[in-house]
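In the block that follows, a single chain appears as structure tokens, in the form predicted alone.
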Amino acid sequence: MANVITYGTFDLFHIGHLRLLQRAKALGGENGTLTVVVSSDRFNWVEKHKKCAIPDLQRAEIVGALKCVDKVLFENSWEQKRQDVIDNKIDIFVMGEDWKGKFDFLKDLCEVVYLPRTPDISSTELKEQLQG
């Protein structure tokens, strides 16, 4: 049993998030948890310099709903990931391998994991499909 924690903005929430937050709570083996932190609209704007298409209380919502999600926390800054994993009695810190390296900075506090991403989807290709 581990704790496993992830984070994501998860707008226009598709199968590769999906597949993703199941991988993520099968690292936590039996009776393993899964935290999942949903970026906030502010953060995303002022930070990422992007626009949900999604409120964030409706993203975390959608994702609170999965049965393999047992607890939605918002981020709001680069910096809080330390002391969620910390607050979080964390084991597992789990990204996907397109953000390998960066949050390496972690492992003095549990596992770090970058898993493969879902081929052929992302929330960016969605938005660039729709405009046109």
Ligand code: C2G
The other form holds:
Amino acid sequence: MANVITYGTFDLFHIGHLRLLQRAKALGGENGTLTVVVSSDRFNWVEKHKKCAIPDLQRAEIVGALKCVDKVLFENSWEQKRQDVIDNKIDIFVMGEDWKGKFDFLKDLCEVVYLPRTPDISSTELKEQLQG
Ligand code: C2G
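Switch from the form predicted alone to the form predicted together with this ligand and give that structure.
First the chain shown before, then all remaining chains and molecules of the complex.
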């Protein structure tokens, strides 16, 4: 049993997001928990220069409704991860491999796992397709 955490925007929620969350939860094993930290609109715009199609409250509600998700928090800064891991007694920090190495600074607090991304889908590509 392990407490798992992961972070993301989860805009235009798609199968790549779902598979990441399901695999993250599975890492927690029997009776494990998954906390998902959803990037706020402000954080996305100011820090990632990404304008979301879906507002943060709705993105959080969608993620929170998933069977594999136990808790949803908001991501408002790059610096909050250490405190989130401590406050939520996290054993495993999970991100897609596009972030490989970026969060190794958490390895003194918890296990850090980078999972393969689901190929051929991203929120950015979906937006480009929708714009025609
Ligand atoms: N992901 C995936 N496969 C895809 C697309 C995304 O596995 N085809 C994963 C990403 O690697 C990430 C998670 O799904 O772990 C959420 O992806 P985004 O919503 O794009 O999140 P991002 O903008 O990368 O924000 O502080 C960390 C950031 O908040 C991560």
